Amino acid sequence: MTIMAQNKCRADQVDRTFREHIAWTSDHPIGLEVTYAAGPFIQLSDGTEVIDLISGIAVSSIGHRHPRVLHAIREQIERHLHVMVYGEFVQQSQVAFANLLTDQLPDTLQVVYYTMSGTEANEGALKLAKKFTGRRKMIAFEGSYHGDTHGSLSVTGRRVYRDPFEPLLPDVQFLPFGDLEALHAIDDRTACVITEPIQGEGGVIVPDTGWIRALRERCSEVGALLIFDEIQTGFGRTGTLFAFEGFGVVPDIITLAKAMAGGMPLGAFVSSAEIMASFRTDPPLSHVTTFGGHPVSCAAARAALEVILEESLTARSGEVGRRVRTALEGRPHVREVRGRGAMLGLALDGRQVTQSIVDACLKQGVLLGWTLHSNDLIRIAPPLNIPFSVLEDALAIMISVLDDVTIRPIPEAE
């Protein structure tokens, strides 16, 4: 058997195993087999290389396998892996990253609770708000997305996700995102208001700065805690290190994940010492996690944040966004390019156009983000350090596809 035939057999076996033993998240998984990734590139099992313009949904913001992150991982695994549930042992990598992270945050956001993911961070933040305030009512917004566990799903404002799993948490009220008048629903029974400063899954929606500031004021007036879900917007994605800085407000709790650890699993919620102390009593250990703040992930996170700061990637994300806008605004099928920094949404003429463009770009070596629940939007979130020459190559392919794409009919069954 030739080497090519052997490789084909191996690929077929991997594909069969994937389809038989890995739980799918849709009836039509993308199904690309990845063999290697570095910088802005992903290599597939057939040897082709694609430019990654979605960064694992805004995770690999400093590219895949950044040398600084790999070095930090190697150093940490020589020291130790898991040793104790979170918060009981002093672990140097946790402490070092928390110190660097809080140096970048306001005085009221100085205590870090580590988790393993974004949805866990939101779960912890919701519990913290209820514990600190003694209240039960929670406010969230239509179009929002905060995760898929029961608590996070309870404050996700999209019925397509919520309906199959109801009943969810009680006492949750959804308000229109960006509506000033609706903020009167936040009252003295409200424990917290949770929002993405820029909605991601909901369509890359940037609210008016005046609305965000009014939201902050209303929460302060009635004693409700304001939670900013910065799981996607954090770590330089929107042109400031955290999106709240761009609006000139400070939340009471911020939740983080995705780009936090350079490709390793890590999340966190951050608040003040006063608020976070409420987890220590009545009862003690009010919120615990086994693997939150894994030492290897924390070591990777410190390295990733150092790269973002030292290479000024926060400012660079603005230039990445400017180049994307300049290239794509006004092109055929493009209704709007919206977003902030390098968190962008390309609004197109409908589902068939969107899928046809995503498919055609992939065939030509550019990976874009799209889901059936945002069926007229391509999300663009390239690595913040993508070489501009690579970005221009990707944009040239996108322009060619937009100019010449053949719209493929999509069967209703899909």
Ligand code: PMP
Contents of the next structure:
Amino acid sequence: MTIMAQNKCRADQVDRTFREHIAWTSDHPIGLEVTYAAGPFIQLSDGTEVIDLISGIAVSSIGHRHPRVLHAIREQIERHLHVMVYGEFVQQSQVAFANLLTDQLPDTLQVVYYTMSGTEANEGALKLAKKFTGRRKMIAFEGSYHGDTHGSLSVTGRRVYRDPFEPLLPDVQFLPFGDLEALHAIDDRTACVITEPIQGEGGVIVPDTGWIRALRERCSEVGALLIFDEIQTGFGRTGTLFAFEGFGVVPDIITLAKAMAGGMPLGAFVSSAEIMASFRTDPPLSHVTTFGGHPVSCAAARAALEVILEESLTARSGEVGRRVRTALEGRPHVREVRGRGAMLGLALDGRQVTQSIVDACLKQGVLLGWTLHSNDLIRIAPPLNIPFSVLEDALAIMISVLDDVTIRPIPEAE
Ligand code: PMP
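Please give the other form, namely the form predicted together with the named molecule, since only the form predicted alone has been shown so far.
In what comes next, the whole complex appears, and the chain from above leads the way.
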């Protein structure tokens, strides 16, 4: 067999296994076969390279395989991997990262509970709020996304995702995001209000600062805990290290994941010593996890945060955003470029246009994405340290696609 024939055979085999043995989450996965990734580039099995403008959905904020992260991982695997369920042993990499992380946070957010993922961080935060307040009612917002396990799904503001799994948690009320009047529904039965400070999957929606402040005040007034889900907005994505800083309010609990560990799986919810103490007793071990705060992920997270701080990537996030806006605002099909920092959404004139543009950009080597709740919005979330020359190349491709794209009709069933 020639090498080409062997390669073809291997490709068919991989394709068949992907189709038959890997669970799909839709009938149309993007299906790119990745062989390598570094910085802002992902290399594919056909030898081509794409510029990653979505960072694995706001995960690879310092690019793929950052050398500092790789070094930290190597050092940690020489020491130890998993040794004990979370919370029992003193593990140096967990402690060192918590130290650096809490140095960046206000006095009331100083105790870190590590998880493995974003949804698990939200699960913990919701349970913590119930345990601390003794209340049960939860408030969330229409258009929100908090994850796909039962608790997080219960507070996710899109019926189409909740309905197939009802009954979910009882006593959850959804309010319109950004509506001042609606905040009266937060009352002295409310354990917590959970919100993304900037909605991601809902379509990159930045609320008024006045509204976020009123939300904070209302929660304090009635003794409800305010949970900010910063899983997507955290770690410099919006031009400040955490989005709450940009609004000048501090939540009672913050949840984190995604970009936290430079491409490794890690999440956390962070609160005050007083609130977090509710998990210690009545009963002890009322919230435990085996792999939360995996030592390798924590070592990676410390390196990733050091990179963000040392290279001032929060400020760079703003500059990345400005360049994207300048290049794309007012182009054909573009209704609006919205967002904050390098968490951006390109609102287009319809679903068919969006799909055609995403497809055409991918063919020309630029990877863009959708958001879960929105059909006419392209997500742009480049690595915060993307070299400006690479960003300009990607934007030039996007501009030429916007100028020339042929809109492909999408069959209704798709
Ligand atoms: N909250 C927000 C705001 C998110 O964007 C996501 C992931 N898209 C999650 C929670 C869930 O995180 P994970 O996929 O790690 O469970």
